[in-house]
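In the block that follows, a single chain appears as structure tokens, in the form predicted alone.
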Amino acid sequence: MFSSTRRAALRGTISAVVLMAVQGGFTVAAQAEGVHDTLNGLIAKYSEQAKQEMSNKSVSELFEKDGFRDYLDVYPVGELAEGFVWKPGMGATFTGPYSKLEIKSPFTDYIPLAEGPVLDPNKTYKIGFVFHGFNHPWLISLADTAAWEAARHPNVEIEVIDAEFDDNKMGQVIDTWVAKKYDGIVLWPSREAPMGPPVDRAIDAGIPVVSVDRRTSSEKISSEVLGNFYANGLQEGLYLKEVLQGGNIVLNRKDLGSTADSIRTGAFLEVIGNVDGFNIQGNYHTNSQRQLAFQSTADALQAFNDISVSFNTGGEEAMGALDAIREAKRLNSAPDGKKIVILANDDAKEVLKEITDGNIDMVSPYTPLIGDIGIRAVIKHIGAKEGLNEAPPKLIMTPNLPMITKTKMTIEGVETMTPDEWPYAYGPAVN
């Protein structure tokens, strides 16, 4: 799936990460600083014991159908690029040139540029960002971020396609800006494999090219922005098992082949492995559709009456998910009347709110406001070209995030958040 050589650089990576044995298990070193340190750390834990025992057999067999072990062996988990220390707190306010929305953007200061000119000051550059969806919110407001750090820079020009979730149009967009020699190109991928070829025809005719959030397939990428996928599905395990030991869970997964899915749920099934209680119930690909998680969620909900747990992917997916269990009136429908336990990833408004009124059990933050670092990271890759200044590195890691829970807990030593202290939320207010 993976090339030995993309395998060989991406696992060094992994070692990066601290432990020490104590009586057959792991704990994370004493020297570990901060969350980010800690989620590493519980990562290779987990990562540990399912590649030793997974004696869950409905949990193993998925992970071993869908090939997860191949995706989380090569997935980056380290340290921060620069020596980056990132606190809660930290980050610029800004309006959203496109959602029109008020943002709070965590990593604004993560791989700096000063605001003005850029490189030559006397040379335009012209840069391209090309995604998937104006109309996701989460979406929307990676482009936010991308189109207001461009705008910082008077000399900067950047030129923002929507591909509408077409791979081909995608390609087609980049084979475009290198035919007219744009400076440099920021991509939002939908699937890792249909984007490393458009990826490599960019870098050999000399223009850089960085990823954000997801991976593509290509080798000569100049840089990947990656987020925390793996601290995502990761928590979301370690909040179900600790609110729970056993029942059927119903899955809604994004699209097969995807980053987010392959990490989110391989790290999730890690976590759960080990426990016997859990059965999948239901596995379903919805695309990061709330429609579509809706409908998996409804029949699910009418095939299965005993249903402990929806595991969601992401924010759309845990929304769609409660609007069908909320239309069933099955809330508390689990055994013994107790609570649908429903665990989310990325931090809307609307997902805090739903976690507020005890509806969403948890969220993992994966904020989409990440696309002004994929900017800078392009722009010096642009200044490297040109001997102004050192290439930022290859992989530039975002720091682990703090699940999201109504109260605070403390979970296998990660302090919670509530939505009250969290500022970062993305996505129109909800009353």
Given for the second form:
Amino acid sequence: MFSSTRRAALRGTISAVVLMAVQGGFTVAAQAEGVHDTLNGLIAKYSEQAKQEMSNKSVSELFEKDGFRDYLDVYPVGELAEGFVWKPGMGATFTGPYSKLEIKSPFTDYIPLAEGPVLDPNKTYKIGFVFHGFNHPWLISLADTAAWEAARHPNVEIEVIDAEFDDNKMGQVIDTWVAKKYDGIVLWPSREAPMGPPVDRAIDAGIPVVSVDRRTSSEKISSEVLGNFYANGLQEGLYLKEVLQGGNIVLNRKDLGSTADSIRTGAFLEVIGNVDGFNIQGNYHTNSQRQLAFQSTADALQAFNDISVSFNTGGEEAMGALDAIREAKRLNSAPDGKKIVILANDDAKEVLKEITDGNIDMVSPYTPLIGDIGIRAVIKHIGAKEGLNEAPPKLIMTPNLPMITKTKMTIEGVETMTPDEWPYAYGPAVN
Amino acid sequence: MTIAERASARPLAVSGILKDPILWLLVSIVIVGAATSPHYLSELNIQNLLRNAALVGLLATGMSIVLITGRIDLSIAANMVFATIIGVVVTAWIGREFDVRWIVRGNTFVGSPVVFIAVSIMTGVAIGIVNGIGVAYLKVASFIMTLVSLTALRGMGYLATNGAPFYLKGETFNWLGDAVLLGVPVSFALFIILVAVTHFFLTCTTTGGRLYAIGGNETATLYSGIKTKRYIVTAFALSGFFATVAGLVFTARLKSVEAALAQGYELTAIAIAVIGGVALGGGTGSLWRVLLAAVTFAAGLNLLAIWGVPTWYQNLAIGAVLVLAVAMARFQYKSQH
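Write the structure block of the form predicted together with its partner chain for the protein whose form predicted alone appears above.
Let us now look at the entire complex, which starts with that chain.
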């Protein structure tokens, strides 16, 4: 069974990173080995550097205060399952069952499952998919991909439930599915801790459970389809280091303690931790809410007249920050009349439009189009239980995706993509 | 007969229960559930249902006591989470004072459950007392006072935890959250015992009668020489107690506690209290009916979940039942007076 933690990845990749750096062959190597491994190499490099020293006092103080090391050290970074190599352009196109939007899903060839009946064709397999947020474009897209994958198999029935950001309700939904003797469960947990016990109860009842994107505290869980938070924060740092060597940064972060905040912000700070010119000027938790990000950025703009960088852990935060900056007419108010650099995550179509328009500077894609991987993984676990196939690995890493910038750039071996080259953006189109 | 006498003298008669529309609603839900799903009456599902009833029922019981006095406690769900957080933090601190490490790797709490439960309950009751003092002595409207508490407790919860969860490990949590006694979950058995004791307190003691009297006509109660303020504080303290017990049951099931949990549960508590016939204006309400309402509420939600009904339809159903319950209560009240 494949198992990998960040420490294991460090051991495995650091030697390759050093070798490639010495050879000066990063760009070529990146194309050959895939962006996933290149970014994992850079994660290893900057993590190691940050462990040895973080010379920037402002950055290191925040890094210590919020305990980022504890989170980063246990977040898995590793190889893709079954030797999969992802390349831009891969994936299927379909209309999302819930959003009714056209979707190009990047990873439909990952842990592949042929269309048609699965496992025992004479049986119907019931799978529960529970998540939070039919009111959030990212999460609707997640549900879209899960429902699409289930619909490809006529003997798979899926029940999709929105637990409305209530962890207890999600636990109750899982308990109900256990009582109904479902064949498999896929979940998108909002928080790790409370979802461990319900997952354990399902596993104890013999039902395979797969989490997508975020993790649970269960050690028994069948598989975890993990996102690429580490590569997100890393690339925000890489881009910033490429375009600026100093300046004041305002952070719009997600909920304190959430995986998305801990890993993205932590990885970003690791990259800039040894660049002495940066200063953390403002640090806000805006909890994925555009309005809160707008308010915090507006407050920061009132308080400081020399902001150079707006770092955002999500697309909603970036849009809120941009709105505040535009409303204050401060887009070009960084020192020396330069533009405030706006860094974002989540490749929503509206974020990409702002990149095209030159307002947001970069985005690290964090695709919600991974629900299908969860469904395929749980079907394979059901098959393994019935002795029909091998079980997929416990940790299923999703491929790291390259950052998107207005114009093509190559930063430390990572070739960026432009909005025009990126077909995987989610959410409603923006004119 | 005074309002207090009328309320406290209401006996638990079998004939009265059989006339209760909530009971018939519960029976209908169970019959429909049994007829439409082979899983509805399974032992596992009934246990799930009763655990959920215990959680929302404990909250609703605390809420009902405050509603009976003509006040409201919006901080009940925030208190439920905050009290258990403080239980962990203070117990861990006590452990450190005695050179014992009760928070181990991964923010896992392994401390003394007795100390944890005692500190949690003291915290919850203390918060209730503060709310009560604010309402009774400082004359702050209960809606405002407890709304402020809700916000403050949520914020302080984040400060106390730094946003990170505490994992709760130990046999006590397993027992409280998962164990069953004669087929009944421990949490539900605890709920029934506490409702029985509190029902006795409300209906058979002078203090209980005065809580009803305050809700029925506070001015008259005051003019009859009763020091109403201390009783209002008592009601909020009891609400804090029930919130904490709900928190212990809740966190024992999830085996963890963190600041962001149970957002909006105060509204569920109000809904169940109202479905149970507790008047928002105060003066009337029976905890047995609240218990029945909690079980009915959980049974209804469970049936919808068994059917695979999306949650937004479930919310719609809750709203519809709430309106129906209020209308029926109003109709019954008119027909009796």
